[in-house]
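Presented as structure tokens, the chain that follows is alone, the form predicted on its own.
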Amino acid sequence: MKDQWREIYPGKSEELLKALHILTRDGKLNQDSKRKLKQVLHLAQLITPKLEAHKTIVDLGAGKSYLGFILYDLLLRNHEDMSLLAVESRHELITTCQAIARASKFDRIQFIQSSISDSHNQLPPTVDVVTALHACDTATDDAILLGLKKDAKVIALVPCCQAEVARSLESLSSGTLKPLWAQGIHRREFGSHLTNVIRCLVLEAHGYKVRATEFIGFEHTLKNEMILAERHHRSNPVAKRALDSLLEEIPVKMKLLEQLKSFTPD
């Protein structure tokens, strides 16, 4: 049905949704696009109240910049002091997104071609908000590290495809907890869960108040856990002790943990 998107989307730009291929040229919305729009819109609506007091938003692993463009349409167009930096490694996506931004007259969004881990020097010394939607495996950890280095006030993450810890669990020696991950399917699920628990504790140890929540129903995506962290203090010794105790009990290896050993803010 034509214009059904207006029942879902409170933004102003029909042409933007067409450019993102969420709408067809004649303004129709198919089921796949409807699910994608609901996912990105729901995430944008969840984090928008946390963004309004801030000026610089960095979207990492931006892909086709669905989240960045929708945040701009819903929020940034009404706040002239806000800007958005979208980091993406693929040149063809950067080119496409730049064209959409020009056509939409979104002049306060900048696209940076880089991996997350290599983007530090191309970003300001400090930023207000870091987002990463479905950054795969350790790319989410790269986003956490960048957020810590840039002293972000808000870090919003929707992780995807956590495999690193599952591989590490496979090599652990037998113990009383071994049955939790002895089976392959359990190892994948437990590894994914453990990864996000460690991420939350890392953020808490660095002074963030963290909330992990389901951001949309499983009928839309199985990768639906959101980690929302807001800076409250510089550190949290209680969370640091909890993290250390957990890693003594289950001594998994993570690139994030190794990088934090030499961590210094920018």
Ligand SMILES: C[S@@+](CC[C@H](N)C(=O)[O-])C[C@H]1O[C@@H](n2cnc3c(N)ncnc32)[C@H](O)[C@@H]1O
The other form holds:
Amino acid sequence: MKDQWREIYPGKSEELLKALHILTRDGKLNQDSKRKLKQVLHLAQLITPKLEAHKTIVDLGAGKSYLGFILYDLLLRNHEDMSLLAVESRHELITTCQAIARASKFDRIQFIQSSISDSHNQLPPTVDVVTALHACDTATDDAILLGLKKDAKVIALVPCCQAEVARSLESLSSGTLKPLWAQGIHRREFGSHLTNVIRCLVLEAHGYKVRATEFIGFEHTLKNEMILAERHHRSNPVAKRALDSLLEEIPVKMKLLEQLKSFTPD
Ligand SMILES: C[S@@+](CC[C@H](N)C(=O)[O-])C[C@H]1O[C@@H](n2cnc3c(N)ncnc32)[C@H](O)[C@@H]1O
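Next block: the form predicted together with the named molecule, after the form predicted on its own:
First the chain shown before, then all remaining chains and molecules of the complex.
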């Protein structure tokens, strides 16, 4: 039905939704994209109250930049002091996004073709907000490291598939807890759960107040945990001890933990 999108989307630009293929050319909602719109809109609405005091937003693993464009349409167009940088490794997505931004006259959104870990020098020394929506596997960890290095005040993550910790669990021999991950399906689920618990503790240990919640109804996505971290202190020794104790009990390997051993802010 034409104009059905207006019930879902409070933004201004019908042309933007067409460019993102959320609307068909004749203005109807594309059913495949409706689910994505709901997810992005939900994240945008959750984080918008946290963004208004801030100026620099960095979206990592941006893909087609639905989140960046929708944040721009809903928020940045009315806040001339705010800008958004979107980092994405795939060149063709960057080119498409640049064309959409030009056509939409969104001049405070910039696209950087880079891996997250190589993008540090292309970003300002500090940023206010880091988002990563379904950044694949360890890309979410790269987003955490970047957020810490850039002293972000808010880090909003919706992790994607995770394989690194499940692989590490496979080679762990430790005793009584082993049944938790002995079966492949349990290893995958427990590995994913443990990854997110470690991510939360890492953020807490660096002084963030962290809330992990269900992101959106499971009918919209199965990758459904949201980690919202807000900087309150410089560090939190209690959380650091909790992390160390957990890793003594279950000594999994994560690249993020290795990188944090030599961590210094940018
Ligand atoms: C599942 S998509 C999600 C895209 C977007 N955030 C969204 O929710 O629509 C993940 C995107 O992250 C990009 N990506 C994965 N690992 C990355 C990395 N290490 N650095 C930069 N981009 C990465 C992929 O190319 C892909 O476009």
